[in-house]
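To begin, one chain is listed below as C-alpha cells, in the form predicted on its own.
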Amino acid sequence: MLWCDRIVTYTRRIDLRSDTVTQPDETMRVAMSAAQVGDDVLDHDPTMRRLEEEAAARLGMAAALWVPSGTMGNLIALTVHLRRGDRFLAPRAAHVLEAELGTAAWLAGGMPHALEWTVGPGRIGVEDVRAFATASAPYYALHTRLLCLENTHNFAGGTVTPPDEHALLVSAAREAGLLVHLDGARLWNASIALQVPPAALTVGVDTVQVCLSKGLGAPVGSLVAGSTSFVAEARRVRKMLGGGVRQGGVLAAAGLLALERIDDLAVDHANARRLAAGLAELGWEVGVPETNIVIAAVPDVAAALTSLDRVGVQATSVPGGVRFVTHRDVPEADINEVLRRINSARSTSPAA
C-alpha cells in the first residue's frame, strides 16, 4: 500500500474512528425534549425506569441500571463482584484490560489476568478458563473469582462469540466457582450478526453491560444488568462514583429510541463488509469483518493514518493496524466515497 505525495483537500471529512461519533437525529432530540422526568436519585425518574425495565427484559435479566458510560458499568460490576486482591480473567486485549485506565485494579481492587485467544480472534476456550480457576490453591496464592467476557470483542475486530461457545465458557466458570460478567458494549451487534435475541447471549452470566451510544445514536449512556440485589448495590456504587443523575429521563428517552433501532445495525455490518472488500481490492491486508469493525494490517500505522487524514478519512490505530468502524451516520454512499478517495490517492508507480 503506497500513497502519492500530492495532497488533495477534502472539505467534508468521513469519520470512521468509532460508532460512538453518531449524533442524535431530530426524532431523538424531540423525544428527549418531550421526556417525562423526575429526580432519579430521589424518586427514580419515570422515563429512566422505563428504559431500565425494557433493557432488562431484552437482556433476559431481572433488573438494569442506567450509567453514564460502559466503563462505569464494567467498573460497577467488578467492584461488586471482586474483593481486593482477587484475580479476574478476561480475553487478551479486552476493553476492561486495555481501555479503562486500569480502574479494574485501581478502584475495583482486582488482579487482571489476560487469557490468550486460543479459539479465534478475541475468543478464549474452556480449558483456558479451567487452567486459572483452580479452587485448591494454597491460601497465599491468587484467588480467582471472576471471568469477564466480551462480546463483541472490540480490539479483535468486532468478533462474535456464538451462544453455544458462550454457554460452555459460562459452564466452565460455574464449575470452578467463578462469577461471570459480560462486557456487552456491542452485544446488540453480536445479536444482529448471529440473528439471535440478545438474551441468548447472556445466558448464565451474573451481570452484563450494554451500550446505547455505540451505533444507535444516543448521545450518552449504558446499562448494567443483573439480579435485583445486584442492581440495588450497583445503584449505591454508581452514586459513590459520581454517576447519579437527576432529571435523567432526558437521556433515557434517547436510550429508549436507541433500543428500537437495534435492527439498523445490520446496515452497518453490510457497510463494513463493503469497506473491507474494497480495501482488499486496493491491496490492503484486511479480513472479512463479523460486525461493524474493520481492521487492516499496515507496516506503518502512523503513516497510514496520516495518509488517510490527507484524503479526509478518519480512522484509529490498533497494534499493527488501522481500525475503521462503520455506523449509522456513514451511509453506503460514503463508504464508496472512502474507497474512491483512497484509490485516487494511491501512487501511480508500478510498485503500487
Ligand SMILES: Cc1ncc(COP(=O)(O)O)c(C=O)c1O
The other form holds:
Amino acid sequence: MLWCDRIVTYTRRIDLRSDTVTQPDETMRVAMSAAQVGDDVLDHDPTMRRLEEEAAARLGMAAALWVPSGTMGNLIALTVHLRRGDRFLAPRAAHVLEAELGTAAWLAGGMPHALEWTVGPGRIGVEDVRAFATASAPYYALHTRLLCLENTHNFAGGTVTPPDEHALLVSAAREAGLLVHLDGARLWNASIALQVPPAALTVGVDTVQVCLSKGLGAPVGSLVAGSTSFVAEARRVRKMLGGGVRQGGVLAAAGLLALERIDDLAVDHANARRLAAGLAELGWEVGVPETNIVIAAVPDVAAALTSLDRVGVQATSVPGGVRFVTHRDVPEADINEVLRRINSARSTSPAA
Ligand SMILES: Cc1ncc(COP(=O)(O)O)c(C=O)c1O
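Switch over from the form predicted on its own to the form predicted in complex with the named molecule, please.
Time for the whole complex; same chain goes first.
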C-alpha cells in the first residue's frame, strides 16, 4: 500500500540516504589542492601527520593513524586486539556486526556476540557485559577478549551513550579483563548532542575509530587512535590491507577542515528534529531523534521507499522502518520541502 497517489515529477532530488553523501565544498577543494604533501609510506606526509596529531588530541588518545575508511579503522583495531578462538561483544546491529561483511570474524579472527539493547535503543547494560565476559571458561570455550562499543549507534537511529554510562561499561569490561574498542564513526555527533568534548566519550577505551566523511564534507578518511604502540602496530596492519597511501596530505587537508566543522553538526540535529516533528504531524510513527538519524516505523518499507522516491526524496531502510539522515548538504529549507512533498503527495492514508 502506497501513501503517494499523485505523481508529480520533481527534478531536484533530496538525498537523505546518509550523511556520507556530503561533498567537499569549494573551500575544502582549495585546501586540498594547496596541501603540503610527502610520501606517507616512506617517511610520513606532513599534512597527514598534522591531522593525526590534531585528532589524537581531540580524542584524548596518545596517537592516531589516518585510514581510508571507518571499516578499515575498525578492522585494524580488531585485528590488533583479537586472535583466533577469541570472542568479542558488541551491541546488536552494530556496524561491525551487520555492515562490514563479517571481516571482524574472518580477517580479525574474533567470533562476534551481539548484546541486546537492554538500556535503550542501541544501548547495552553492564550486567550483559559481565554475563558474557567469561573469565573461567574451559579450554575449548571461546575466550571473550573485547567489547566493541558504538557511539552514536547508527542502526538504532543515531542513539547516544552518555559519558557516565560509557564509563560504567568500560569499567565492567576492564574488571572482566576485556579490551575496549569504540566505533565512533559519529562520535562527533554524540559529543555535540551531549555538549561534551569528544574525549569525554573515549575515557578508558583502548582504541577508537572516528570518521571524517560523515556529515563533515570530507570525501574520504577516518582515524583510528590508541596508544603509540597500538598505532605502530596499526600502521603495519594498514599496510597489509593495502591502506598505506603516498601523498595522502591532499586527503588529510580535507580532514583537517572537517574537524573545524564539527560544531555545524548541531544544525543537522535540529533539522532531524524538525523532520521528525513534521513527519509525526503527517501521521508517521516516528520518535524524537537524538542526533541526525530519523527512523520512522512503516508497515511496508519497500512501498514507503518507492513512494518517497516518486516525490524525489531518497531514504534507506532499516528493519521495519525508513531511515532519513540529515546532513550539511540538505539545509532547513530542503527539510521543509521534503515535508511539503510528502504532504502534497499523500492520500488519505499517511505512512501506510
Ligand atoms: C557506525 C559506523 N561504523 C563504521 C562505518 C564504516 O565507515 P566507512 O563507510 O567509512 O567504511 C559506518 C558507516 O556508515 C558506521 O555508520
